[in-house]
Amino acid sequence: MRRFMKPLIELYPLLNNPQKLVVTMHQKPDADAMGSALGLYHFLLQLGHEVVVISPTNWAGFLNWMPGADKMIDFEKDTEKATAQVELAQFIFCLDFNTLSRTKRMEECLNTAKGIRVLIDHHQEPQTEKFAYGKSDTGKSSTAEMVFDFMIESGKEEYISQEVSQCLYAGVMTDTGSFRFPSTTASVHRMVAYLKEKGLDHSRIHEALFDNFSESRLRFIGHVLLNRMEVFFEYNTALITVPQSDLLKYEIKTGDTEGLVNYPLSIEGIRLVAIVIDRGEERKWSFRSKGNFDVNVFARKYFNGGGHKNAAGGGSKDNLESTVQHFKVAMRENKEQLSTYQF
């Protein structure tokens, strides 16, 4: 069993040739998720390769103005397609995710595929021995940071394109929750100077992401933050809980609830942010912290989840109630960290 990944500069000399490429992400793909990955497609093709995106799973239709989103391949939705994508592949990069349990149905896929496993991600205990080659750093931003610096680092970066400049920027913009969350480093603003001259038009990307949605989602938004949160101010936490019938009554999709962990984040006092969906089959968590509380931690002692330090996931088959008062739970035996406001 191979423990250790491959550094990614020992991987530039074989890319020197024209490859059948296959870049993923993680499920449900996210800014960061696609953004990296739609970069990376751009570079590679430039580079004549034979490059082809396949999501694990459908993606938030705001992200479908990114350059390439159109060629994408939905693997639950044309699952003989990409898997044959897959077979055929010389090399498969996966891009912001850390297992390949996080690629749902396209796990085994991936696990028995043939082709040789390139790892790009930001999350925490990557599971190392999946990949031939990779760079796993939680000190980055965004995995669109990390794929920015590949791009630096193979000597090649005259292939930075526009489309690989709005595709990045996305990335890291959405994923430094618009560069004011800890991980916005002088080398993410560095980045975005890079862009910049090279003629990137940030405004155009701010709008297509975040002034693209339904009247019903600005109604469920307020709905949720009326009658679905509780705050409990003497464990500075706040508490979402989105039951299935809000979905259905706001005709909620995917992506319609992105960034809603974040609202209660500008509370005062607020340490500790969580949010439970109600997806039918599973209870889908989100956390988000303040300071030195690890939500990275928390996730995956209490819901089998996971992520960074300031932000995490999991998820639950128990019921709605049951899995919320597990949270309640789980707030109270961390009641020494969380009451101790801190900066």
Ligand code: 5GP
Second form
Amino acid sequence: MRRFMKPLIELYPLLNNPQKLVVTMHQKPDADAMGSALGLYHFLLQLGHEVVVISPTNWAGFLNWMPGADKMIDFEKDTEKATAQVELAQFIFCLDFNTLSRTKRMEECLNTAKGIRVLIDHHQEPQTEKFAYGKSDTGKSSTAEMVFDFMIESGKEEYISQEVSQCLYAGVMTDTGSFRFPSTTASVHRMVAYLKEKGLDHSRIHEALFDNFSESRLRFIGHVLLNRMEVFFEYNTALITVPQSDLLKYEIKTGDTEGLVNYPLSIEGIRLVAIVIDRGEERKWSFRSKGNFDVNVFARKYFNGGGHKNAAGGGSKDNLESTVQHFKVAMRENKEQLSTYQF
Ligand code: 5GP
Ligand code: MN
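Now show the form predicted together with guanosine-5'-monophosphate (5GP), given that the preceding structure was the form predicted on its own.
Let us now look at the entire complex, which starts with that chain.
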């Protein structure tokens, strides 16, 4: 088993001649996964490569404004076409995930591909043996920031076009919670200053991402906060449980539930929020924390998941009631850590 991936710097010379490239990301891509993939796509196109972006699944409608989104292939929808592209690719860039299982049904196809896999990611515990080249840095705010560094370090920054800029900004802005999480370093602000100097119109991107939903989605949020949220003050914890019937009633689409997990964090004292959504095929968990409570560890231990210290996710095949019971047991097991909150 190879433990170390070769550094990205060794990749630059291999990209001097036109190649067939695939760029992919985790299933149900968020703005960071999709923004970093499409940002890299536009950059590599300008270098003369043939580039195809493949998403393992569909994505949220509010990401469709990203330049190049209309050319992306959805692996689940167009499996044959996507598989053929992966098989042809000389290099496969894997962005914003670090274990192949995060690509769901695309996992096998990626695993058996002849092309060289390249990792650019900021999550914990990378499956390094699966990638020949790569960078894994949990200190980075976003994959978009890492893709930006990749472009600058290649010495080809003249190819950071408006398209590239818009996609990367969407990734870094959303993954830093609009520049408020602790991961928002000076280098994040330097990157944004660089993009602004190149002419980036950032407010259009905030509008496209945050002011583009249906009336029904807002009413759904009202309903969920009123009727589906439990607060356990003795554990500094809030839990939101969303049955499938709510998703159907309010016509909830991919992406409509993103950000819901953050609302209870605005309650004084709350340091852990969990939300579970019954998606039919599985119960999907999201966790957010403030301070030292490590939800990456929590999600790994109890819900077959992972992520970052303050933002993680997981899943369960149990029914909604059982998985919620499992959460409550887990919460009690962590009482000491949860109840000794220090600002
Ligand atoms: P979200 O709650 O927004 O879906 O995800 C929060 C973070 O946890 C993201 O960085 C995401 O990539 C990661 N994550 C979400 N679900 C899973 C999962 O099932 N397994 C792992 N390993 N990571 C996840
Ligand atoms: Mn990310």
